[in-house]
Structure formats: C-alpha cells, structure tokens
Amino acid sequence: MEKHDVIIVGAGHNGLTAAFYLARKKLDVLVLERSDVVGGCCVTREIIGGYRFNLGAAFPTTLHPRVVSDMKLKEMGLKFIRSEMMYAVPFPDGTGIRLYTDVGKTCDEIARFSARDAAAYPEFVQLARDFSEIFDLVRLFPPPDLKDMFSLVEDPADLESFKDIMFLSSKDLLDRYFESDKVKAALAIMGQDGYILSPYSPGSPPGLLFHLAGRWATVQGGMGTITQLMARAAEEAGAAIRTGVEVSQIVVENGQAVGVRLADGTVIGARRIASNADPRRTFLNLVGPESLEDKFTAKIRNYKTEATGFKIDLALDEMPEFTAFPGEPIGMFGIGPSLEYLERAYDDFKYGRPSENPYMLGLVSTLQDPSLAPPGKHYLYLWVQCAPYDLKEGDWDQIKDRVADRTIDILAGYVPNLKRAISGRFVQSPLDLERRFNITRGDWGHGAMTFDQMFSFRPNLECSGYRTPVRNLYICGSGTHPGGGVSGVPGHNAAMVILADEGLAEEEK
C-alpha cells in the first residue's frame, strides 16, 4: 500500500500552504483534491471565451504577510494591485460616497454630507486599526479563548472599547460616531461581507472593522495566481499535489487517523491527515460519526454552517456607468443605501426567502488588470446578499436566474448603461458554490464568523487548536482559528502544530 508522512486532503490556499511548511522540513507530503485544477474556492478560470472570472474569492486582503515571504511568492510573480480607493457607494438619489485609503481624503468626502461626520472618522478609523493589531497578535498561533483576549488590551479605554465591538451592534457603534444614515449606510455594507448577521444584530461590528483596516488589492491575472503560486512552492519544497483525486473517506482504525480512501476504492496510508475540508464535511462526511463520540458529533451538527449570498460574474462590452459618479470609472463598489434596507434584506433571508432587495458588493476587475477581460471589455464580479440556501419556497435552479435577473435590475438604477453593455453572465447559487467547492451549505468561511464560533470556540474546544479527537487527524482549513478569507494563516498554523507532534517545532519569529 501506497504510504506517506501526512496526506492532506483539499488543495485550497490552507492546504497548500500547510504542505509547503510540511514539505519544507522534508517530510513526505501528499495532497488529494477533487477538482482538476488547485485553489479550492481560490481559483480563475475562463468561463466565457476570453474572460477570466474568479470564480470564489475576488481580494487577498488577509493574505498575510509572513505566508507570502516564507512561500516567496512575490519572488515568483506575485504582484499586488493597490488602489487609492478602497470602494465607493452611490445612492438613489444620486449623491454617492467615496472611501480612499487615505484617512483626509475620505473626510473630504464625508464632510459633503456632515462635518461633524467628518471630525469624527479619524478616530473610528483608528479604533479599527487598534481592533485589528490585537487580533494580529493572535492569528499565527493556536487560538486563545476570550479572556486571553482581553488580557490583550492594557489600557482601561481600550478594553471598553474592545468591549463594545464584541457584544454592540455595528448600528450601535456607528450611532456612536456618526450622524449621517448615508455615512453609515457607507461603512456598514462593507462590515456585512459573507457574515449571517445584519447591521442590527450584536457582535456585528468585526467585520465592519477588519475591513476598514484592511490591505486593500487585487492579485495581477485573478486570485487563481495565488494558489497557482502556492502550489509551486509546496512542490518545490518537496510536496506532492494529485488533482482530479476525491477523498471519500478518511480511514479511522482503533481512534486513529491511518490513511484515505479514494473514490475509487484506493487506500494510501499516513503518519498523520490533515483536512482542509470544513469541519462538518469533514467530520460528518470523510470521519463518520460512528467514529466520534455522540457529543461530539452533535456539536459539529449545531456548528453553524451557512450561505450568506450568491454570485454573479459579468461579461461587459463596456465600463460601468454609475449616475453618482458621472465620468469617473468606479472600481469597488457597494449597492445598500441605509441601515434598514441591510436589515431589511437580512430580514428576507432569516426566513428562507433570497432578498427582494439585495445589496452587493461589486468589482470591475478590469479596471486593475484588463488581463481579465478581452481588449476593451470589462469583467463585473458581483457577490450578493442576503441568499439563504434553504429556501422556504422552490430551489435554487428554478429560481437563480430570476434572482439574477431582480439584482440586475437593482443595479441597473445606478449604472443606467449596465443592461446594453452585459454580453454574458454566469450565476452561481449557495447551492452551486456547495457543488463546485465542495464546500458545506455554500458556506465559503466553512462556519460562521460569529463570536460564538471564533477564537477557542472554532469550530469548538475539542479542535479548536488543529487536533481533533481522531489522533493523527488535524483540521487546516478556514473552519479553525483565525477563519475565513484567503489568509493562509489556518495552514500555516495547523502546520506548525503538526510540526511539534513530529519533533521538529519551528522557533517563532
């Protein structure tokens, strides 16, 4: 039989990075994916003749820094499209918002709708920095639970501070800091991406904050680069990669991880198995729960697991045109003109009905790299909330395009020359992204980032830091700590842990 040092089933950007930090320290690595291509939900591929549509995720902004030096990625050709403009919101009135990278330029802007507003974003801006350097100083290690956490935060400000963003509502904090509904229409949408919580609800202004402090960019020739990239530096380092391979089962004997088992009926062996599956799939799936304990088990059922939106890709003869913006090629953007119409799309979804009215968030990918694109056309990726996957009435393959065609025509009230410019269009539903990614529910961050299920808490305590209860098996995907997003960050951590079961801890730098 086939054997190897550690198999890692799932070639997306955390199993690949976990393999290269494997492979780099010469053990023998192996990693199986299903599909035929690598990258997971991290991957570009041409869909319509000439156009190249990332097909998952659209923005390396969590990419973090440490992953791409040790994979010397850059040094291979990865390159980083940075823009002033981090994303603008136009509204139906035709006045719109335009938030930059830089701090004074976007007051600017905000100062056309309220001075007040305007004095005050320095320091919400700030509070997101302050937020995201305590969460930093955790993502590249196994997670703390939440005392550790606030042991983190020195200054008796900060602590109510960090109080706040963890138990207020993201309306709450911005009614704290702003006047203006168009302000914080501006600042909220950006906080709701791929999270199963509205403005309204408590414990939703992480998300607002860690985009606000993000890295903001694109990857030259699509997010499919990245994990192209990773892929050759794991097999540099010595790993190798087998796609058009599915995993069917991850073979437990006597409470131990010893191998996999194909879909072809093939066994390979292992020393140890890490999954870059989500938890559910992975423990419900490819373990089985007559492999577990019921307790366990039950927990990994209640571990929430859903889709928040689906996805549209646009094939565009011509620039988007928004009426907020005349004359002015608009790169990212967001569709959500206050604080109740998020709620009231949330509120949609909550009960199994896709939004009547949707918000979205957009890019003109092309605008950065026309490389996406046939010369003088343009590609428009849209990502679309709220959609749930089950649905009260009907299924997705009836209804996806008609839920398309209702966003479009949403959108289409801002950017009057939208409908005359599409050539093509390719929708994808929660049900869709399950099918092609493999991925639970449609759930790109396999669980929700909620604080329930963040820090020690992901996917729960009894693997929350990597191991499981199945010795020798590890879980390395976005389902661990510090969650979703092109990070790399769960694979480089599941490494390390692996690592020092092997006897070859690496020194923390």
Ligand SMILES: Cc1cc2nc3c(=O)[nH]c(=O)nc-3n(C[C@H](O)[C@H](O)[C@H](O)COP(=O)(O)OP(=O)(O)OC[C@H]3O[C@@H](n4cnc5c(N)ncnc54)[C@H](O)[C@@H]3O)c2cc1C
The other form holds:
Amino acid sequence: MEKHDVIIVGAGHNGLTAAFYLARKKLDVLVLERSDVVGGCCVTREIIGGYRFNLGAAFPTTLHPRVVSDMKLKEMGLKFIRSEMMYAVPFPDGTGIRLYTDVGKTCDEIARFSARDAAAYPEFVQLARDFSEIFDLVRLFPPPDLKDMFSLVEDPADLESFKDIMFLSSKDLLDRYFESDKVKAALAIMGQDGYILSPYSPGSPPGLLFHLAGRWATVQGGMGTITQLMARAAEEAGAAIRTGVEVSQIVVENGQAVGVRLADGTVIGARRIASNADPRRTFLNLVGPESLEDKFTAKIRNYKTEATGFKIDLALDEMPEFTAFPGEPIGMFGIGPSLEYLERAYDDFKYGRPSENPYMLGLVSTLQDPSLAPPGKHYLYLWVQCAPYDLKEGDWDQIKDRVADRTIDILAGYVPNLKRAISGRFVQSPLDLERRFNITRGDWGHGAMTFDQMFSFRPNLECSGYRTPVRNLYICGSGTHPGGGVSGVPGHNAAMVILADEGLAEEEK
Ligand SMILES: Cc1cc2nc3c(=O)[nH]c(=O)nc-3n(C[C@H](O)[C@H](O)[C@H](O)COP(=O)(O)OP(=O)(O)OC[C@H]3O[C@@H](n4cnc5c(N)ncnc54)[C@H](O)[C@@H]3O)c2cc1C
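Next up, the form predicted in complex with this ligand. The previous block was the form predicted alone.
And the full complex, kicking off with our chain again.
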C-alpha cells in the first residue's frame, strides 16, 4: 500500500501552506484535492471567454506577511495592487461617500455630511487599527483563551474599548461616534461582509473595524495567483499534489488515523493526516460519528456553519458609471444606504428568505487589473449578502436567477449604464458555493466567525489547537483559529503543531 508521512485532505490555500511548511522539513507530504484545480475558495477561473473571475475571494486582506515571505510568493511573481480609495458608498439621492486609506482625505469626504463626524473619524480609525494589532498578535500562534485576550490589553481605557467591541453592536458603537446615518451606513457596510450578524447584533463590530484598519489590496492576475504560487512553493519544497482526487473517508483504527480511502476505493496510508475540509465535513462525513465520542459529535453538529452570501460575476462591455460619482471610475463599492436598510436585509435572511433589498459589495476588478477581461471590457465582482442556505420556500436552483435579476435591478438604480453593459453573468447561490468548494452549507469561513466560535472555541475546546480527539488527525483549515479568510495562518499553525509532534519544532522567529 502506498504510504506517506503526512496526507493533507484538500488543496485550499491552508492545505497548501501546511504542505509547504511540512515538506520544507523533509517530511513526505501528499496533498489530495477533489477539484481539478488547487486553491479552494481562493481561485480565479475563465468561465466566460476571455474573462477571469475570482469565483470565491477577491481581497487578500488577511494574507499573513510571514506566509508570503516564507513561501517566497513575491519572488515568484505575486504582486499586490493597492489603491488609495478603499471603497465608495453611493446613496439613492445621488450623493455618495468615498473612504480612503488616507484618514485626512476621508475626513474631508465625511465633512460633506457632518463636521462632527469628520472630527470623530480619526479616533474611530485608531480604534480599528488598535483592534487589528491585538488580533495580529495572536494570529500566528495556537489560539488563546478568551480570558487571555483581555489580559493582552494593559491600559484600562483600551480595555473598555475592547469590551465594547466584543459586546456592543456595530450600531451602538457607531452611535457613540457619529451622527449622520449615511456615514454610519458607509462604515457599517463592510463590517457585515460575510458575517452572520447584523449591524444591530451584539458582537458585530470586529468585522467593521478589521476592514477599516485599511489593509486594502487586490492581486495582479486574480486571487488564484496566490494559490497557484503556493502550490509551486509546496512542490518545490518536496510535497506532491494530486488534483481530481476525492477523499471519501479518513480511515481510523483503534482511535488513530492511519490513512484515507479515496472515492474509487483506493486506500493510501499515512502516519499523520491533516484535513483542510471544514470541521463538520471532516468529522461528520470523513471520520464519521462511529469513531468519535457522542459528546464531541454533538459539539460538531452544534458548530454553526452558515452561508451568508450569494455571488455574481458580471462580464461588462463598458465601465460602470455611478450617478453619485460622475466621471469617476469606481473600483470597490458597497450598496447599503442606511443602517436600517442593512438590518432589514438581515431580517429576511433570518427568516429564511434571500433579502428583497440585499446589500452588496462590488469590485470593478479591471479598473486596477485589465488582464482579467478582454481588451476594453470589464469584470464586475459582486458578493451579495444575506442569502440563507436553508430557504423557507423553494430551492436555490429554482430561484437563483430571479434573485440575481433583483440584485442587478437594485444596483442599476445606482449605475444607470449597468444593464446595457452586461454581456454575460455567472451566478453562484449558497448551494452552488457548497457544491463547487465542498464547503458545508456554503459557509466561506468553515464556520461562523462569531465570538462563541473564535480563539480557543474554534471549532471547539477539544480541537482548537489543531490536534483532534482522533490521534494523528489534525485540522488545518479555516474552521480553526484564527478563522476564515485568505490568511494562510491556520495552515501555518497546524503545520507547526505537526512538526512539534514529529520532534521537528521550528525555532521562534
Ligand atoms: C464568495 C466568497 C468570497 C470571499 N471573499 C473573501 C475575500 O475577499 N477575502 C478573503 O480573505 N476571504 C474571502 N473569502 C473566504 C476565503 O476564500 C476562505 O475562507 C478561504 O479561502 C478558505 O481557505 P481554506 O484553505 O481554509 O479552505 P478552502 O478554500 O475551502 O479549501 C478546502 C479545500 O479542500 C477540498 N476538499 C474538501 N473536501 C475534500 C475531500 N473530501 N477530498 C479532497 N478534497 C477536499 C476542497 O475542494 C477545497 O479545495 C471568500 C469566500 C467566498 C466563498
């Protein structure tokens, strides 16, 4: 029987990162990926002739610099494109706000709506930056206990802020700083990106603050460039990667993982297995409850795994023109003109309906990277929020085109030339995302990113340190600390734990 030191189930960016760190220490690593391409949700593909769509992620906001430098991704050609404008939010009355990485410039924008809000903005951005720094401190290590997170904050004033971020809603927090509903909406909209919390939900500020910290960029050639280069780095370090190979079972004998069974029945042995599949898929489908204690299985079943969004990629014949920003090409934008609008969109989601008036994030990707479309054409990426996996009525295959039409109608209210410009579209419902990426219930983060499922509770106390109750089985994907997003950190951290168990622990840098 074929046998390896480590098998990694899944070549998402975290599986590839783990493979790199393990192979670099001369372990014999085999990565098995069911799709015909590596990258999982971080992938760029040609679906409509000449257009290269980011079918999942669009922004490398969370990609860890250590991973980039260790894997030498820049030396291999990875290029970030940064823009001064973070994003723009148009309003139905024809006004709009642009947010810049430059705080002063953003204050000038905000001052058009409220001088008081413009004065408050620098302090709010500082809060966002401080929070992101604390989060960064704990990213590259096994997760801290929640109680330890508080002890990282020394100044009592900072502790108050930290407590507010964890327990207030975005609305409550924004109300403390700002008066204009337009300003509040413009700030809140990014915070709701991909989270199953509304602006009125306690615990919702982290997403908002993280985005405002200003780490905006896109990747030349699309997000798939990252994972293509990661695969190259892993292979050059000595790992083998096989695509188009589905693992149907993680074979467990006497409480210990000993190999994997493929969909065609072949069994491949390994001393250790790391799963890049999400925790529910890993434990409920691949390991199976028969090899787990009932209490653990129940915890995994209770681990919240929910879709939040719906994806539309549009091929355009012309650049979208926003009424709110005449003559100015806009790259990144958000549609969601008030806190109440955002909350009502979430209400539909809560009750099992795709929202009638969804909020959405858009990126005219070709503004910065024309290589993603044929010459003179444009690619518009839309991540439409508040799309529940479970529908009260109907199923996604029946309704997805209607939901996409409605979304485009709403956007056309802000972009009059939109409908004329569309020459093709590719729509992915939460069900499609699940089918394409094998992410349970279409959840991009392999589990909701709410405080009850973060740090040492991700996915639960028993396996948040990347080891699991099954000996020699590890989890290395976004369902572990620090969570979803293209960061490479779960893969890095899991590899460090495996190396420690192999007696090959890396020196702290
Ligand atoms: C529409 C969308 C938009 C997003 N936008 C952003 C963004 O802008 N910025 C950002 O940072 N993040 C974004 N994300 C989230 C981010 O893409 C994911 O959290 C991240 O890519 C997950 O990486 P991963 O390696 O942990 O898992 P995945 O990417 O899910 O990879 C897991 C891999 O395992 C494979 N696999 C699963 N089961 C098996 C099996 N049985 N056998 C073999 N292979 C298997 C899958 O095919 C997949 O390739 C977005 C996600 C989506 C879907």
